[in-house]
Amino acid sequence: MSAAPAPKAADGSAAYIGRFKVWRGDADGGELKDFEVEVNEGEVVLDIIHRLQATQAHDLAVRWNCKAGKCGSCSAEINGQPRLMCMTRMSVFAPDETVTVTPMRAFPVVRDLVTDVSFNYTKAREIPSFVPPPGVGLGEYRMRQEDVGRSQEFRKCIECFLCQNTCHVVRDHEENKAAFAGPRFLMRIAELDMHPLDAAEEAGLDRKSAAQDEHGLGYCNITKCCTEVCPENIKITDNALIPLKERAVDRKYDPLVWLGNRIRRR
């Protein structure tokens, strides 16, 4: 059955009545509810959710802020795909297609489309921050531009946690959360480890070994699902996780590195 036509929008652009399934419920359970909502040309999924709040489901809970793809607040699953609602245009769906909007599956539901993402902030606190080089004051840091560019990619992260949500290590295995930091925070370790001014090793902190032994780097089997859902197009797997894995393996198993460490300790 095709979608029923709707009157034209106020600006004269094309409009139609779209069909939606939106998850309603809380930590105790819930279900998908059917809605028919007007869709106007140029709108995104978040526009529809807002219209649904205003006209039919006034108590629908949804987290959002900037509506510009920069705050990472409106993460959800749209037709089963982890995406930002504010960056998912309705034009990618056929007018007669039913669009399903559900909360992120890897995190506990608070209510409706809002999930408890505190897991991620716990993991963030477990990662030691940048260690300034000794004897170098603020404003005296100097880096090659190529080193700046190398880690700048990872600084684009808006912490939408879509990569955390889609990673099957935690998505399908709740028991792994205690031992696995997830792609967002393994990327943070990789960024700090490749930072030429980070003096963690001089302070007795081995980021590569910590990634492997404390933050679950070995759980990652580089399926690249985190890269595929990143709204900032960060090459999480290729540019952060794989190089970090290679450095961690070198540190742990390379006989020349092992011998050099033994000599230095003497």
Given for the second form:
Amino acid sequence: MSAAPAPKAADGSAAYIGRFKVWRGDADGGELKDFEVEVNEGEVVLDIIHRLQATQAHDLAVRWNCKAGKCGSCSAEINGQPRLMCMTRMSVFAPDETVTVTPMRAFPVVRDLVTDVSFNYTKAREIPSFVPPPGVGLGEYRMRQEDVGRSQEFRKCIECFLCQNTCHVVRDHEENKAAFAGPRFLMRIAELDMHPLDAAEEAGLDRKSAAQDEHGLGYCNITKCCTEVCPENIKITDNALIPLKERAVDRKYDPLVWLGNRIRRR
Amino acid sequence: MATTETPGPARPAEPSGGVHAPGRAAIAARHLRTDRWWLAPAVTATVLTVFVVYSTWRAFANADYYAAPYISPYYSPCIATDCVNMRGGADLQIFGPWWGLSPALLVLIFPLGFRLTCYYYRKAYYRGFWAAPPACAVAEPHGKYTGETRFPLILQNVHRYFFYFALVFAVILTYDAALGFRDAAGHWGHMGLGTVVLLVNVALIWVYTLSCHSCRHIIGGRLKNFSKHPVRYRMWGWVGRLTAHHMALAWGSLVMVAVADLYVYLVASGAFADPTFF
Ligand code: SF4
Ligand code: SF4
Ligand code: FES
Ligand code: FES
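Alternative state: the form predicted together with the partner chain, after the form predicted alone:
Let us now look at the entire complex, which starts with that chain.
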């Protein structure tokens, strides 16, 4: 909070000169740099970053594409909150508030606001893909709406990786990255396990146990930060992670199921 | 994983830092949030602490838990011989006189286990007491984290069994609430403020219990093809609507169960006379 009122823009419109702190640097180090940038009515944080780039910091690195909250490129942290820069309106901040913009803090930084998100692509590759049902040709898939409704919510994901970035399992513990797929990809397992035509089980692949044994579902302690930051408002914890935990319980911790399996194996 | 180490039991990776790990943007602050992120965990921890202290006192008190016709939810069912005599109540005398402690201790482990392993309360106390994490994007103070992958927290997976017990308790408390329509002498056709308190309590216990995530799974969530189970699909939809409010229901029923006990305590100890409607 600062005492001095924000300077007014020259033409007396609703525009004002806003104070910003933007992280500049690379993997070898960096710092928060102060800037004063014009803010106009209706603008979002990404507009300010673009104006900053155009007028004061020409080499500022920033990743973006759609400016419509649909490509998932412009993920960053604004006043410490993981958000999309293009979907964060300047009107949520007071004109005299200093707005801090940093890159995502769970991933290695490339430069300025750009991070290396390849962790997520590695994790995506570790999830076994959809197993086509035997005897059903392409173009012959028929599914009923009530069977796919649940997983349609997960298909809204724009892969911004804000959830992956916020999840304390890896954000606060680099060493867990090898063992933990993260909310976005555990949600992918849930989606496939709920898919009415996925034939993984027939092919000998148990997604429920694998979620726990190979993709680190047990690391999640359902504290819901992934859900809090998802710009698509996907109820990741309630609709994907908890149901997946319950499915793993069916397989691994249900004594009746366990007993049945022991007997069948005899 | 490729490793050159000698083979042996899988060892957890060594802690190698969080937001200050090498390669990440060099920002000294643990977090840069400017809102009051500490408020929610602080309120959670405070209310839970008050509840635990109050409940511990009441559970060990072994007194003032029955004010005919009302029984405190902390002491129902009462399954020891030293329970006060409750006319027609859930008073079962399974444990003989050798049980010298409060009868509440015999039954409270079930609702306690249900709430301790509840998916919502887990979030509440992991954040409020354990600071793992204290709030989103606020670095936690722990060097190492294994979550629910190992003992003891892996036991959280038993939640659904506590859910089954919780259903039994909900039925018993419903019975207790129904008995609230009899007067102190055991004649039907009475209603007092205590009846209303017990009714509201049991209603909240029911919606909280039915909104349980394990319930949602058992009712229908575990199915792959909803179209083959239209009835369970509809019920899954209803339970899901309750589950969306699980947090509010968890708090509501937590507060109400303590209020119901306090009400019985006040009437039983003579501090307050139960207003009678008819
Ligand atoms: S709910 Fe689980 S996956 Fe989501 S942020 Fe929390 S710990 Fe991570
Ligand atoms: S689940 Fe939400 S937060 Fe996570 S990557 Fe997808 S859109 Fe982003
Ligand atoms: S630029 Fe595409 S989501 Fe922000
Ligand atoms: S009671 Fe909260 S999830 Fe089961």
